[in-house]
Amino acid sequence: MKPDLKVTETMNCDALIIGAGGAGMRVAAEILERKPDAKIIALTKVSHPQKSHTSTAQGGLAAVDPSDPNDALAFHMFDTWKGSDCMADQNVVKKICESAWDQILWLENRGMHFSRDQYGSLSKRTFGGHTRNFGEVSAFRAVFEADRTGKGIMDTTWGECLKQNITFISQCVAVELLIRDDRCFGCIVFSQKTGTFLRILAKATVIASGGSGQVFNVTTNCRQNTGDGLALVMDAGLPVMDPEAVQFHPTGIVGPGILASETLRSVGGILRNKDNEPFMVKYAPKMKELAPRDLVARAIESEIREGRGILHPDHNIEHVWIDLRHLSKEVHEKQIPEVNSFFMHYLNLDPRTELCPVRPSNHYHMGGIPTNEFGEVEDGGRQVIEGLYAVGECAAASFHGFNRLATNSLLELITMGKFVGDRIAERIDAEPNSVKNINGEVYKKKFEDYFEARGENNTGRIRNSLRSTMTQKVGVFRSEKDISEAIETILDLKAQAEQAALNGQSLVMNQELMSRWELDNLLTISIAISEAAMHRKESRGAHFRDDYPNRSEEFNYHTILSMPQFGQIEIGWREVDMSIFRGGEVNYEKFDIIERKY
């Protein structure tokens, strides 16, 4: 018997939060503290909010103290563009900026747990390319918890949000956004736990669903990671913008490639390789390990592509080492706790006293769905899709451009989340009601094919063969000829997985199903940074073409990229923002197109 795919139950509310990460719950927590009776629903793909990846997150989030004088905010803004390789949208850049300390102190007056030093005031660390006098030196400028910042972030917003009235549904992904005529009206939603569709009617839909870290092999994501939020846009005919800009982390833990949080550099973790040389004064010699991640996630790589690395005995993976074993005991125990017990738990090593195994591991995704300063979703002609907004990671405004500085993304969670909060709860009052006559009709096509396929292909090694493909030919370093070979390898695995059966017949619970969406997600996904990256013949942030080494200003642009079909891509472009340039104002030729030495 076939699987019943119609909508059992409507359900309506005034915003809809597809996402209970960070970034959903600080969006949530404004609209709420703005308007208390507003009626919000969270969706969240995993058991609980708390196992939202935002939770790992370990360093920091980046704010200029306006009472610290050895700090500005032209300096966060000036590292924030630099460090984007000239591609951050300057208006987004300032508006955030502006509003970093703000946002700090919203989470301390709300009780998270912020580190301070022996005078009582925040603690602050310096993270790579954040620095002072634009350049000339390091930058203490991130606030934290320990090193479980994002933790603490999720304590706060999720606790702030069970103050009022929110409803959350576990366990559930959103399958189709429901847009008539440049609105948004909400989505449909399967329940994995009922094995039921809803729909779901909002005045206001956000997508918040994270980051897509599982396109490749290693990764410092979460297993949930699948780039739900941004296949979702494509399905629905919009566009995603710099698909191509992926981030590397520098310091994977070899093995299962969790992140060795920047925190390790920025309390003076050293990198060395095999022949124990302190190896990044030679790709950035004034500013060494505390580089931006693309520049020093190519010097590791770089390293062992010559001959340079150590062969783990364990992983058959080489990689470099990363020397702790001369800070301090208070470093280890208050500052890195975290990261030392991961190192313990998965390498059976001390860092205290042993080098540690690290390299490149597949961290962030600086593109992702098109946005304006607020939020709103636009499309390839910028026109705003009114109801449909994007924040977090799945989302580009663009405050990262081509590489993400450490400590902005959380910071990006809660500046990014008030506005949109600010801009729903300004507009909620005036929205219509939701239409009651609007149905999904995508979404039915896709699971009908998931439960008609009679072949034996087998979705799981369609996707580590993905995964891998992704990770061999598109990551640190790319070129025509492997970017080609990985293209025709996904039109490939999209061919075969059209032809994976399903052993099990039922909707409930049945992981089966919901690896083979996750499967298309990672799929759509794929091919979109593919073919992007093979588009962009140059070299900028973290999307290095060894074809094209050299940045170019014919590729001063954000690319847009939209699916029509699979496989079928068109490309349009976006003009970055220099309005800071542009403006003319005091230290505004230091937002030029400018030359990226550290």
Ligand SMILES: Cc1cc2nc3c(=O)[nH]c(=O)nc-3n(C[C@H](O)[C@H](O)[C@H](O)COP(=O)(O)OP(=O)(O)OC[C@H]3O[C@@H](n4cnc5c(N)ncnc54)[C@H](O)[C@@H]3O)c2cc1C
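Residue numbers count along the first chain shown, from 1. For clarity, a rigid core is taken as the largest C-alpha set superposing within 1.5 Å between two forms. Please read all numbers here as calculations on a predicted model, not as lab measurements. Compared with the form predicted in complex with the named molecule:
- Lys329 shows a C-alpha shift of 2 Å or greater between the two forms [criterion: core-superposed Cα displacement of 2 Å].
- Superposed on the core, the two forms differ at Asp294: its CA moves 2 Å or more between the two forms.
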Contents of the next structure:
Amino acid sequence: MKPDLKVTETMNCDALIIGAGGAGMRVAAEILERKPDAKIIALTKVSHPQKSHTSTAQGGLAAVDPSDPNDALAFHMFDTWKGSDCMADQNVVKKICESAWDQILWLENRGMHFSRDQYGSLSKRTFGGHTRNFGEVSAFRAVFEADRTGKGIMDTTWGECLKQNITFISQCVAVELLIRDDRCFGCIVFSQKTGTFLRILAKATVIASGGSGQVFNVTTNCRQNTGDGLALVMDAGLPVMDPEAVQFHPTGIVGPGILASETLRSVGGILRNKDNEPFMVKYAPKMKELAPRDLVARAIESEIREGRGILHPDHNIEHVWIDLRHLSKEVHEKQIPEVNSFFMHYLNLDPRTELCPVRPSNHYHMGGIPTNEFGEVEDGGRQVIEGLYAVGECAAASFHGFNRLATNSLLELITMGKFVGDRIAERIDAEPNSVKNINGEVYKKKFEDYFEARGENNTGRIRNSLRSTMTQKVGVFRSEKDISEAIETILDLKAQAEQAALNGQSLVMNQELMSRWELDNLLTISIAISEAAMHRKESRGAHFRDDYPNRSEEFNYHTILSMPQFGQIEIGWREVDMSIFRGGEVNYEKFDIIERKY
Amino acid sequence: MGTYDITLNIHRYDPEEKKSRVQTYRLKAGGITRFVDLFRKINDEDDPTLTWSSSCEHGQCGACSVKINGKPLLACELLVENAVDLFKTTTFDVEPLDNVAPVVRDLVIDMEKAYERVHKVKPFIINPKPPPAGGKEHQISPKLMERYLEATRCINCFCCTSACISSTRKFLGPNAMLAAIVRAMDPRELEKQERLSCLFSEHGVYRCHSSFACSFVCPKQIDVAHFIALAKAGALQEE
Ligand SMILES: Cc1cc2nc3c(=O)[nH]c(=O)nc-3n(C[C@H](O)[C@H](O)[C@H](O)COP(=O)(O)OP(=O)(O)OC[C@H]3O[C@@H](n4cnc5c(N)ncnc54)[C@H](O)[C@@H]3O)c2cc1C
Ligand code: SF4
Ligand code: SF4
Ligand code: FES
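Starting from the form predicted alone, produce the coordinates for the form predicted in complex with the named molecule.
Full complex below, order starting with the chain above.
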């Protein structure tokens, strides 16, 4: 009664998109606009593309409006470079910033419901880190669709694909990339709904599988963000870049991990520990609550580490309080109604009269699959893997370096998405017969092992231990001691996972099987994050080492990490592109190695 | 806060045996745990085979809809203490959404099938108005947008379709109607004729009996029935 793991069907297409979030859909829409006859298959792990994580992004997307006399491309490029802690690639920064406004128009002209000003033009708002005149004053640079900008992008890009006849396969996962001799020919897909394995052969394969937030136990990311794309390339022997660059938002709402916006602090919210003490004054005597994200996150984490946090009884998670009780009725009603409603909805708390529990929450993965400025995936020697592309949060081109600015991620999806679409449209013409008949080699063994495992261990519990270990040891604060403990735990959990027997032997919609497979991916990414964090003996952007609290010139390079076998790590490096600086044009000196001070 | 002893009678379905049954789970839970947390707790501590759906887990994606004591709602938004308050009991009947699409397993319905209703109304701009010259956005007055903005908030959770008695028959359902209505009202859509024939077809708004069940259950508090009434009254276009 062994389940049948053989491939039951082979499909052919021009382009295969692994992940139908904002990034994947933008790629597909571009190819279809240029080549309406192209055959495209898009996969998604969720029940329908619209359920992808992109739909939950709220704030906005940054783009310099050429008709705005106060803003300039150079300012946006500078902010991105500075925010990245001098680790973004300047060729990519330039390309994305320059094409930003065209991509906003692309979305608007195709029906996205951007918020408007009184004249009917696109409204703009400001976000932390976005400035005019190289850091002088805040810039109003982010266009938005109320508090659902990501949903607008998702609905629009998905709608355009639907209009142009794309094939969607939902509730399925890519389980193995078909790569031979540095060329990618497609992948093996497991369809959960039918319980069957498919082979999809494609002239171009795009990984657009999104983030990896589930590595941590408090995250703003959705349930499916288990970093599958990163694990897929690592399993194929390819490297990931800067995996240690993980962003934490200082104020996630305890429990669900929902983002409690920065606004809470800017309107005067006060952070307090278990003794009710307003502790920010100890960490940032002048700026207090208004200090930058990473500093606030570290302050909260310190309070918790030193025993001044509060343990949440229902969620078993430690936190601090944000106090909003003293704010006026006006502020509550006009300035923070949405976040207030999250506290009311998910915690049954009234922020006007009660303290609200928050803690740093994993938010965004800057690191990912290394690509060039066209989104083509590269190996450790900067050689392109032909026919393989990566775009969106799973990729690292790198636009964000070691710290992503608010509203720059959605921008990356739609700009890089377009570039990849352009590239693939050309490839389809140039390589009419590039499909090759090759078979999967490793997925079968993996799934056989899952079904054959005997033992009492429970996948869910192993996953929980992994996630709390990562939060405690490789989260906001890192040190050699903590990271090595984490690595040991991860190796141990890997061994435990191998002894986790499945309770059901079915292949059809077997949630435990999926979660077992995801656990392997989480373990792979956890080890990559930990090892790279260990290697980087400095603090930079979102990566903070207790034992090396300063940035060090020695580490002015991207980490390139691969893992030929689980736990066996090879670390290399990639130069940071500084072409704007080297170009020597007006303001070039702003793009030198500069301090990240706000 | 406090702790509750909860009983969940979960309607399960095994696609291979083609069999349905109700399984009872008893668990302790804090007042502000949500129903998705309860399902996860069952998976981690008791029965890893229980299958359920979610994605964002904060009311933004519409992937987690189920029926609890007969009411369609988002499992990620329902706190235990609120459920106890609402239904005056600590025993809950948990079922997959009905009237929408076949069940795949346990609480998971076939969302791809469900969405076919939405796809039929073409949830995009069929014939876009050419953009203004010189690479600019369309000017749309906030006042005009205000008329249909609420309808764009729909997350296709299908709670309304499940609650709508007409949706079992030919009616495409309230959320599909909303998607069509948005574009009928959007000044950037030039193809109004096809929009209107779809809305007024035999699968369209005339199937609605104005029961308001859709507006009542919508977790995003969208007044769906209001938009359908606007369409029926031929009042979608600006006067
Ligand atoms: C709460 C929140 C708010 C945010 N707000 C903003 C904001 O205001 N501005 C901003 O710029 N950024 C914001 N971000 C970040 C931004 O939303 C994400 O980085 C972005 O949406 C990622 O898009 P994506 O297309 O790369 O991935 P996703 O939208 O996550 O899509 C990934 C797709 O891949 C599929 N997939 C995954 N694995 C597999 C597999 N193995 N096989 C097949 N398919 C697979 C998934 O199902 C999904 O369809 C926010 C993030 C969060 C968490
Ligand atoms: S008002 Fe119309 S659409 Fe809404 S539930 Fe009633 S019959 Fe269905
Ligand atoms: S109208 Fe409301 S209930 Fe219906 S699908 Fe949309 S969000 Fe859900
Ligand atoms: S999981 Fe997204 S709405 Fe509930």
